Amino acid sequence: MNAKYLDLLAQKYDCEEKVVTEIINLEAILNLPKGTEHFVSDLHGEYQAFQHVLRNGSGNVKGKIEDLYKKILTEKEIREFATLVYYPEEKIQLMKNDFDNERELHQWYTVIIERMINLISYASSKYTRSKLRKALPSQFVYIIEELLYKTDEYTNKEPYYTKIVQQIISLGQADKLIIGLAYTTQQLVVDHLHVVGDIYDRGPEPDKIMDTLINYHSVDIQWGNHDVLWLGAFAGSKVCLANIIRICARYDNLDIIEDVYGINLRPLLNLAEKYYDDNPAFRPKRHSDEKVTEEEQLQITKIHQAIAMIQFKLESPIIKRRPDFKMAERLLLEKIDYEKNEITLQGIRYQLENSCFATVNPEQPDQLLEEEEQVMDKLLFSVQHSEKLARHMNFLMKKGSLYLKYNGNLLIHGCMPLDEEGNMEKMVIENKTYAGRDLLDTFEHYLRYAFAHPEETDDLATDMVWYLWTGEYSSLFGKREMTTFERYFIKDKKTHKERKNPYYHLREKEEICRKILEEFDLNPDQGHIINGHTPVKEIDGENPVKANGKMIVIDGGFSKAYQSTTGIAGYTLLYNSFGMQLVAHKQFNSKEDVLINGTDVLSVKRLVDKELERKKVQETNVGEEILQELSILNSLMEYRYVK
């Protein structure tokens, strides 16, 4: 190993004990039990649901509850203290309205306080004290430290850790140290969180679900279509740009873009009001619990039309300089009879409703008027210098990836592209063709390219983060074509069918499956695959764990817009050291359901694989980490302090 790298790092551990202390740690966490992993996908902004299930660890904080506490308390006990954990604040509020007078509160304080250090114990079993003492809120971390590890065999040192809890109830600190012990037992029954993508979109609070996870203590992130979208519009793709916007008002989420990100949609609607009347094609899908006036409504129509058309108008020029993208058919704009007001698609005739070309050129379809490009340039600098959103999506880039490898799984959102034989699909880009993980690299190289040159705005790598939304060999998108302009023009319902990619039945069969693992260098036998993207219509009675458990679809319906089609909420998946479990959940309905009837969301546990000797820390990516970093350490023994 390098000498000078070795005469650097003496500079840390500077003598041979602090050297043999570190091997020693490390050597012995390596064989601790592997820390949970819990998955996620496809958010699509819906934050509410999305806490409740990081808070609950998807079922893990009650069940380490009824571990302990199954024989001592109550049902009705256990989803209180469980309901306690979840939202600390909110419940002791509560509960404090029940009493009647300060002994009876400061009797419950002794309870819940030694009720939770018990809990903490029992969540920290297989960490590390130096690990469990980062999670431990600052203020309190020597009084929880005496109560955790308190002996008292010979009763010495009993009024001591009597008189410890009574000045912290006697001080006013008991909510305090209450509060920051649930959310340390919320962290504790996690290790590490895996969002296999789609946080954006459809739902009304991406932005909180993006804040939460940049404070959260250890996650990853797999991009989704959406996700990516949002990256290429800050990377200065104007047609994803066009596509966020529009999307967000067929939701009835313009507030995103407005007032979330400060992003001034003045000028849009200016436009849009000149040129467009009433639609009902595009009028947004109304929120449940939310009501918009006529005039709102109007609005949002009018500008869902007039970016529509704009993203329909800048696609052209992209597929025409791009023939690798072979995406010619898409030119709907040069295939409509504006006379006539029909399009031909496939030899087919078919006519237009609800068409709104205003703006259209018949000579040249896909050219802007300068009004619109005026708007685009307004939008485009706006989304570019948003303080906020730079946050956001420099997050998104720095923990995100197409795919990841993962303690011997592959996590993917969407799909690897197959052709009807289970093959590799091959694309062509600048006369080299690439397949499989190759091909996933390329589209990543091109994607970060892209996000660190902002300024390149018609470059082939901001071109392909687009692909990577609507192309037919995208992993993310995994379907032929993207049928917009047809959903919102053409009634028949055949011409809105979108083909997905062969991928999505071959996943079925297990050697398809083991296929994908070897092309990632994974083991077929011990790896799964964990998808999401697509719906699990369990409601139908599909199953989400498929080719004999290699497969494992995590996207169960979140999104509000799908649930109805699913039949249930969303699942999630807990991997720790004894297998895999999948979680099912129930529709989230209030934060306030939770903590007044202790409701909770969770349906089915499904056991997918269980291991047949609990995993270690040495057989995860962590473990490879650490076995890297006792390779370094034993050259520096062997360098300064071996003779």
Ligand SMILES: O=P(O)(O)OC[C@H]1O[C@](O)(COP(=O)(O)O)[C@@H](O)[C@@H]1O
Second form
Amino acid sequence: MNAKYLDLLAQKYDCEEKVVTEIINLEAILNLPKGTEHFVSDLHGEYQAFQHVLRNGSGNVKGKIEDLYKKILTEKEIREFATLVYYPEEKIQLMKNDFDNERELHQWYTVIIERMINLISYASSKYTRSKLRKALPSQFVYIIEELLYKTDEYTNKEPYYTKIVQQIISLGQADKLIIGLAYTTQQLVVDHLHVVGDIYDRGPEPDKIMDTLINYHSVDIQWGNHDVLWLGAFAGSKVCLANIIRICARYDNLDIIEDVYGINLRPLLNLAEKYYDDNPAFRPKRHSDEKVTEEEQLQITKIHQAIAMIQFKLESPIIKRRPDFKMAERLLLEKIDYEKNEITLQGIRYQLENSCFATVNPEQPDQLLEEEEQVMDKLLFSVQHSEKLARHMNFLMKKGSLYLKYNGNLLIHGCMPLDEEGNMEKMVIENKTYAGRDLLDTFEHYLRYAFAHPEETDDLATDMVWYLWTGEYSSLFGKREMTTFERYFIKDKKTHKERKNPYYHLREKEEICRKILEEFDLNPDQGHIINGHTPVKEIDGENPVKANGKMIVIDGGFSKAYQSTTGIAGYTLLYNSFGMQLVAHKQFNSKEDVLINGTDVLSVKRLVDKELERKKVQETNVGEEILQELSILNSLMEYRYVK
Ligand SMILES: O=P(O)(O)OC[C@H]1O[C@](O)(COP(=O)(O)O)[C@@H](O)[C@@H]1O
Ligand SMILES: [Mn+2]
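With the form predicted on its own done, generate the form predicted together with the named molecule in the same format.
First the chain shown before, then all remaining chains and molecules of the complex.
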């Protein structure tokens, strides 16, 4: 090993004991059980439901409480304790209302602090003390450690502990301590979170999900098609930008654009008021809990049409300048007979309903009006200058990738594009042919380039981000076409169908999944593919675990809009040292419901895979890194200290 490098390292480890301590520490960590991984996907702006799953660790918190207290506490007490761990601030407040006097409250504090300490001690048993320390509320570390590491062997310290707890209570610190301990517990039950794509769109609060992820202790993200749409907009793609605004209008979420990210929609509204009127195909979907006035609804309906038409126009020049995308079929505006209000698709003529083509010049249907162009310029400027959006998009880039190999598994939002025979689909980009992993790496390369060059708006990289949203061979989309236009304007439902890549039925076969794992240099005997993207219809008996357990699809529909199709409210996956468990969540109503009624019988667990032997850190990605560190430290030891 390079002597300069080792000299530099010796500045940090400036005595033999320091190196030895670190080596012993790392060796010990390698032998601990592997930490729990938590997989979620397709969150689609459903912040509240996501919060609940995070706070209860997909049922993990309750499981730990039951392990400890099943024989001691009643079911109701267990539920109440679990609720306290999920929502400590609110639950404490509710409990306080129940007590008649100070003494009762103090008794409750004493009991709860002891239970919390027990729970933390149990939940942290597979971590080092140093890792636990980092997870403790910083202002109480010393006190909690005293309480955690008390032994009953010599009872003469007992009054000392009792005194500590009493002091905390009488100094008015109990609430803060309990709240801190609750968050520590939430953190301990999940070591690492994977978000397998689609944080954005449809639901109302994607920004709050982003803030949560930014503050989360350990997370990675596999981009979904909806996430790259937002990345694309920020990277300068006007067609991506038109899409995100269209989807926000459709789901009555324009406040995400205006209020959350501070983007001025006034110019777009002015344009919309000038050219559009009411139109049933463009009325926003209503949130069940929100009231929209007639006037607001009309405004949104107009904006929705204005931005949808801009989107359709913007698609054309990209399709024309990128023959590699093979999307000529989607030059729809050119297939319209504007006099008869009809369109011809694959030789069949369809009547157009609810059309709104006031800004379209039949001679040059993809030409933007000057006003439309100005609106888009202004919107793009404001998107690229939104400080909050910049923060969220930078994080999405930093923690995100198109796919991820992690602890032997392959995480990917959509698919690996295949042909009917199960071969990796080929795509030609600028005279070079790509397939399989190589194709995905190439996509990612373009996306990163586009993001790094937001000033370039019509280059191949920026167009490629839009391709990732909607292209046939996009691993995030994986359908032959996106029939947005048809769903707005054509009645015949046959035209709405989006033909899926063969992957989506071939992935039922074990040999196909094995082949894909091998394509990514993963061991097919041990690895799994984990997908989101396509809602698993439990309602129709679809099984999320496919291909003899090699394939797990966890999109169960956090998205409220899709819950009637799936029959559940989302899947999550837990992978701990004993194996993998799939958790099916029933519908999440509200935090209030959990707090008041303790309705937390949300999750049904199903075993996917059981480890024959308990998995240790040394067999994981983290273990690999530790082994590398150890090898460096051993070199340092030899170079510097062993005589
Ligand atoms: O139901 P909506 O919101 O109109 O969206 C439908 C569109 O969303 C898509 O399903 C893509 O979104 P998902 O990644 O969530 O599946 C398209 O295939 C489809 O055209
Ligand atoms: Mn998706």
